[in-house]
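Given next, in structure tokens, is a single chain: the form predicted on its own.
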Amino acid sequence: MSSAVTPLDLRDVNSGAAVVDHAGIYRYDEFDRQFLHQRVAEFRQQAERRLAGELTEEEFRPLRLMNGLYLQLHAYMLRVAIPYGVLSATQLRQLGHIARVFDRGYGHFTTRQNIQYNWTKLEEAADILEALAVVDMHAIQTSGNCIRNVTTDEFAGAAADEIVDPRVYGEILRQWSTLHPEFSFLPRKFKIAITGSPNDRAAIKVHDIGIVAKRDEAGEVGFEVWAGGGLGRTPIIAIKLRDFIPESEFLGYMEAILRVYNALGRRDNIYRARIKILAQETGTDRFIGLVEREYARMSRQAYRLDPGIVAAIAAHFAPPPFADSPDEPAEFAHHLAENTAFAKWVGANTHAHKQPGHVSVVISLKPIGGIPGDASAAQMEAVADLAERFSFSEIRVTHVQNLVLPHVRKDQLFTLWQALGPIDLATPNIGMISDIIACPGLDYCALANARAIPVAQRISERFADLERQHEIGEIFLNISGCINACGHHHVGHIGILGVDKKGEEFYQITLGGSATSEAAIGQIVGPSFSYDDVVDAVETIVTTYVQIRSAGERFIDTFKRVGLAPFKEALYAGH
């Protein structure tokens, strides 16, 4: 196989020079990147035994899978992990060259804050694999039944709202969980959430673990957690195992969650085997009991959390050098006058800062027509370029497949947007109904039953006057091609599920789904509807809502007052 292929600024793999990189992020030390180096080399070995005929495709497909290639309809796909979904520039423009030189000159980005390369050949792996430890990124634990990339708040150390910066014990717990000897080959696949700020933007209720970082009355650091929460063909929302963990104690607990799971948690039945239906099944005052037991045997020494250790990665994530700034800008405040566009976009995809005179900007990844979550290289690698320019080289994956410059001044909001424009990434949508959650559906995941990505498109198509969207409001709409549900169709406002019928695509459609803080799984509104006509059944639900909401209320709050009934009136009136 070929050498790696790298952009020539970055380090050169054998000379261990450093990358040089000032985002806000954790940075690996020698040990870190001398393991992902030896990965590399055994996994390129595995690579080459397959590629020979030495191991089978089962005997190859457990090897693969702890690197995160996957074997789809037409091709390997390559799942890159982005741990809670921080990225500095040098590593997206990396990305974005892997799309380049090994892909198809995309990349898709995913409800897990990760990147997929769908059309990875198997003789290059290993040297993606090799480019994106240069970068200090990795493919481990995006497979399997293990603990899978920990997700968070996508304005974690930015948003005004926080309480404490999730990002922190985020990296924490992507320590503990990484290669962890007992919780390596779990009865399923576990996912965990978690979240600084009392408004929920990581969906933590639908997670096998979520958790809300708080502060008690004295300031101390603390943690509510829930747990037996999660999709796909069972929906569930969690259960609150406690109120508050103090910090010292927060591995401890999510070590004694993850025993009680592993020891009890179904491997005879793969439907049975997520902790939600051992949660379920065990009955919610039994299932604590479990866990509370489990934790209160456990030795508090051993597995307390060293403040000193909690300060140490807490410094990878100091706010940057902001600059003092006016809060409200004269030049802002003159184009958001001035210009229409501009103040549409700055209504949808800017979120309040901590930092006075800035805001986070959301990048949407969803125009009008286009492959939610996709980006091409040339994109990711302009974005690369903005952060350094505008956002102190950070940026953010979504868990709603966009991306995020965290630190933006206003004062150079209008720049920014220019600047989007021409690469058609200044959309105004975020929050509208074109900003559609989808997975890849069928045309490429063998699991899926129907498409998802054009129904995507013929919505957003639809619904293509950015006017009428702001007309309409939040609405949020997700998408999945089959019942394990990783367009989160569940907890959608609108949420969309594909079915097969005697080889025919149908669609059915569920309403007043919920991730927030007060999570919610959709209500099937009746019969599915055929490929043909999903859309058309769409812009019924959206009419219907238009003409009976009361002033300033939005989707999902006249679908709270009204419920299923107008709306499943209108879709089936005649039938």
The other form holds:
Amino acid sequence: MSSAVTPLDLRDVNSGAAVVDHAGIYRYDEFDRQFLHQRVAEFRQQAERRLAGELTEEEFRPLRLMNGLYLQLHAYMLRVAIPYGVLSATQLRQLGHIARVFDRGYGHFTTRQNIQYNWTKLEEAADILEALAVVDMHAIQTSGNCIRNVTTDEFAGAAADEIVDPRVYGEILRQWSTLHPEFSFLPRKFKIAITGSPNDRAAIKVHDIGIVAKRDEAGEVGFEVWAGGGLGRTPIIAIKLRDFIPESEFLGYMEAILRVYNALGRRDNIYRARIKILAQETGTDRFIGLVEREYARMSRQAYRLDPGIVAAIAAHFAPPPFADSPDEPAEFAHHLAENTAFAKWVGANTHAHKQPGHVSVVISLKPIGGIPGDASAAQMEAVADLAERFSFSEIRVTHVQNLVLPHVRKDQLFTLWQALGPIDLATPNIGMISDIIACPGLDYCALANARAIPVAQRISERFADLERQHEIGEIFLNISGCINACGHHHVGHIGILGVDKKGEEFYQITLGGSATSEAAIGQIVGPSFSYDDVVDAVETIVTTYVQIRSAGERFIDTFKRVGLAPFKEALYAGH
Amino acid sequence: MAKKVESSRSGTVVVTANRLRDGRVVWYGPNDTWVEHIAKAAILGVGDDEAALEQAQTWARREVVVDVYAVPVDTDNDDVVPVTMRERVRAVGPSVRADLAVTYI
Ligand code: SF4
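Please supply the corresponding structure for the form predicted in complex with the partner chain (the preceding block corresponds to the form predicted on its own).
Zooming out: every chain and molecule, the one shown earlier first.
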């Protein structure tokens, strides 16, 4: 069964301008579309041959994984790529449609800015891929030892502090890495993150390659390049390779890093195969030397990034047709003064925009007691509608598992907030203790040791009082169901890792991690806690912080000042 | 790949797999069938488990199910409860979505 999406006549509520062709979303050309449809047809045949018994599971497994189809605990899981976390309203509406028709009415947004469907069927997988292709989406390279979806700042193209729009280079990386013949069978999977702001919101230092797009004194674009970072079994902060690689040399330098990794990365031991291990085992200086030597050997001309190509891609990401709007509209100020719940939401869930009179809005997918990152089909469709009304049809997925409407006029914020409330999407908790990252854990994932979601739900319920959350202030709490660390527990201010002890769930807590420009790996606080005790342990940590913090001090600052000792003391004294 | 599992008090097991066409969890039932609820699974004691597992594997070779393995269980008052949390979750459905729990028909 395939499903068509009819083009809609979309109009911006302010200007009345058609927004269906708005430039904020990269659009495929005919070549891309043809390729996707061919790929779906190919997979349809492969699935049919598997169902007919002509292919064994051993033969079929790599083919389905190349198309993002995993077999998890309860069913097949399809992981769909959302390039650099950017979606159009039409695409999000189609994701909701797929959840409704092919899944059980919901999807799960991940820390890699992707979406996962938990209940797909092999016999319908090609139909789902067809439905994705209709809106220029796919699940290619969401598995396997290749370059995965490039992730970026959720406020790209909108943030007041942005120097360079990272979507442009995210798209260049996507085009370069998709089906790259040399890098389709790397020693292990490979993840790239890029930010265009000095305030890292893309966790670039814990990626295989992390990139900071910036400008030199002459205003020319270039890139600070980091490599060898990663989480998982061996968490490591990346090392800086270059302070500024000019734009024209961007892809050549990426190619050099990948070549060194492809040639020298270990293939004999899955746990030692990531580039971070290569960099550590080789030694920082020698590793950098290897990349530089490879780069020096390569033809500059052959790998030169043509400014014409950059300009053509940048045109896709031109700013939307913003209406002139005062920076502090009277209506907005009035609602802020009159409605404390609205003011609280604005304080927590909006981010400064480069365009006067606008903000970016973070839609929390973390209602109190909810499942982090899950959205129902109805919620996806509703957000798609709201994006059309309020944000030029654009949506972003954050690596913290929330959604963003990047360009909202301040004088329309109150109306938007009122629309989000009834669909349970207006929880004012961004950056607070209930804005938890949680991987699917043992409720869905075949690799898990312990459940992550119900721990997140219980912590969220324990801190349900939003007044209290706001008094506590910024805390990032991240949970992973196993050492693979999809829930980024190592870089949570409070990190929780599920471990298996004789078939039962236990939780190890780390403190002091950070995924920002000052990235740090959390330190283990002590022996692990049982499923029953872990929420009390979190509360003890938070209470201890509140007791010892200096005025205005965030959790992470207090931790840097006092270290583990007071938390250890509070958690284990008397044990 | 089957995870290493603890053994049950009595050494009893059931045999499980995922159904090829939809990935759904299934249990090896009496009379060489596959059932969707663990309560209907064949309870296998020491001695008859290996033969049943071997018979169940033939369904994988016939491409009906994938990943066939034995799951240690405790059986109390007609309840069949896997020893590990992982298999308890597989048997019932995600612990966080009671509305999607595997129903006993
Ligand atoms: S961290 Fe482990 S349990 Fe969680 S999604 Fe990743 S592999 Fe699964």
